[in-house]
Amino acid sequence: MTGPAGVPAGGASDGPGEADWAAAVAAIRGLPADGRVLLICHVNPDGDALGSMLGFALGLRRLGVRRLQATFPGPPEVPEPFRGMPGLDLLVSEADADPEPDLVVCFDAAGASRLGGLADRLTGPGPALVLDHHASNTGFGDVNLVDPAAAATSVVAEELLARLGVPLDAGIAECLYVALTTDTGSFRFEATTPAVHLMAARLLATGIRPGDISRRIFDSRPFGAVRLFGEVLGRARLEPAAAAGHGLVWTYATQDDLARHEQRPYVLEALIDSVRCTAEADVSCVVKQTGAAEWAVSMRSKGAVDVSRVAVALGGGGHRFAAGFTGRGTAEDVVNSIRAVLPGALIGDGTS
């Protein structure tokens, strides 16, 4: 896969083939003049999901597509850090999403289950395109543009826009930049290749202001969230012997914690960054309560453990160094399930 200037976009060649790109372009170019397009990203959208979807939506608008909707499953609440993004006027609730679009485009979802009640749109009258970068992607679309070597789904979205002849403008670029910086941890994670910086340069050349974007996305947090983080970090546990001695650090946050500090669930997404810096642990984990006995689990690895193998074994997915799943029971039950799988997920043990 290559970027618009012909440079490698993800660092490997095991992504979409030319036939896949051609099929995606044909599906979009083949829309009728009044064709309806529904763009969907995964439940509880993060910066890459929202940014890739909205950036691509703005690109389709530039291409002349007028009947556009963007949506995601669940409550139609956009996390505060993303509420200044261009393209938000295209968002509709799950209930208002077109039931029979002429084209469906899915973003950053490794499987149809991540689309919740919107998954039925995949079997409608129009084709379904999938843009993603998760190695665990199930290939659930009619056309699958999945590049596990890409640092973010926005890399795939930018490539497809380039193949459609859509030039970058500041609105598209801001959305894709939010996506790229989110999934690379502000260019700190292992997926940050020279091609990632070249893409960032293309986006910055449109005139967007990276300092303003970074402050809004990474450096703005309600005071209630600051106090919540202090409480949740205070109960963190370090297990040096876990993962065959590579170490595990974990903590959990309950719905009562959120209510007590009057915070919305999205604020917990950034908590993993405060946990993963623990020097004595390769694997970090945050267990976030979403229901009476249900927990959303975020995991990170510094390199000794493939956390995507842990997540897949427990019904989730992700990447080697960042993955997640939904756990059930108590927080301790969920962590017990992780401990049990960790020894088989070591990198370099002959099975990774």
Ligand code: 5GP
Given for the second form:
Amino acid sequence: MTGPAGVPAGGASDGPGEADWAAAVAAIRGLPADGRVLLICHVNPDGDALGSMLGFALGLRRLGVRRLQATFPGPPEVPEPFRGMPGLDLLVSEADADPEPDLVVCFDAAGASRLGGLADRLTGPGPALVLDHHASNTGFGDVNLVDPAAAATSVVAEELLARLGVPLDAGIAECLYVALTTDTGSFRFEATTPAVHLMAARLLATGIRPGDISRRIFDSRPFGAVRLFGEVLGRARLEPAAAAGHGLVWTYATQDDLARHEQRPYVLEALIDSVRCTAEADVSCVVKQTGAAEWAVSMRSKGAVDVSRVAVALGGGGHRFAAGFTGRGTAEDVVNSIRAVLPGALIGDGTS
Ligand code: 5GP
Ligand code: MN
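Having seen the form predicted alone, I'd like the form predicted together with this ligand now, please.
Zooming out: every chain and molecule, the one shown earlier first.
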């Protein structure tokens, strides 16, 4: 694949090249007067998806773009922890999203399938710009800014805003900070490079309050969710022999569990963090029911297993140490399918 003027496009493995950045800047600068921009992030959005999208949207607004919509596929409900984020006034439901925008910008989605019913906007009249950091990104945009070395999609968003000459303000910074802390586990994961801390310093310099933001996003949940977590963690199972002896720990949560505790599905997103701390297992997994025989699966690894390979083998995707997919059947069926694929996803066995 080549980029503009026959310059090789930045492959997903080495990040965007200068030609890709230039094409992205040109796509935005070339918007017609009163041009309409539709920003889309992945289904079931997390802090990086929402934060990079809203932060970039606020940046475009500062640039003078007035006709802006931000959206994601599926139910338009914003999880409670994100309801104080700047830029939410730009959010519209999938049903209200512009059918023929002059420019589409996608965030944190590794493939078009992560955009659900909004994927048809990729083939509309305007170009599609993709900002992402998944190594598995399929390059589904007309311009792809995909940097697998970036800790979060917001790293790519900040760079593009800088190249557009948009200065950071507190609103943009708060969104990008939510994104950066989400994907680095609040600066705990391996992805926490010096560049990440330098970006965090630039964001904090706008005057945002990290304590307040972190409490709201990560350390606050309804009491019903606390009790639900207790129940779901109580049924976790440890399988020391799985993954060639590296160990697997897993649990599941049903829609009935949510109903009994009167909780919304998004509260389960934080559950994996309580499971993955199990010292005896390299791989952790939470299987969350989304339909009669359908489950959203979250997987994490501490380094012995490439869980993105497990996820891709089962129809999903993600990163080496954090990945997911949609499972079918019973929770047991889903875990059986994972167990079967684990031995082929060991890191350092010559196949990775
Ligand atoms: P989480 O477990 O936090 O939902 O997701 C972890 C990582 O896996 C994220 O990078 C997310 O984008 C990816 N991921 C989760 N579920 C899916 C899925 O169903 N399909 C794909 N392609 N990626 C997923
Ligand atoms: Mn991300």
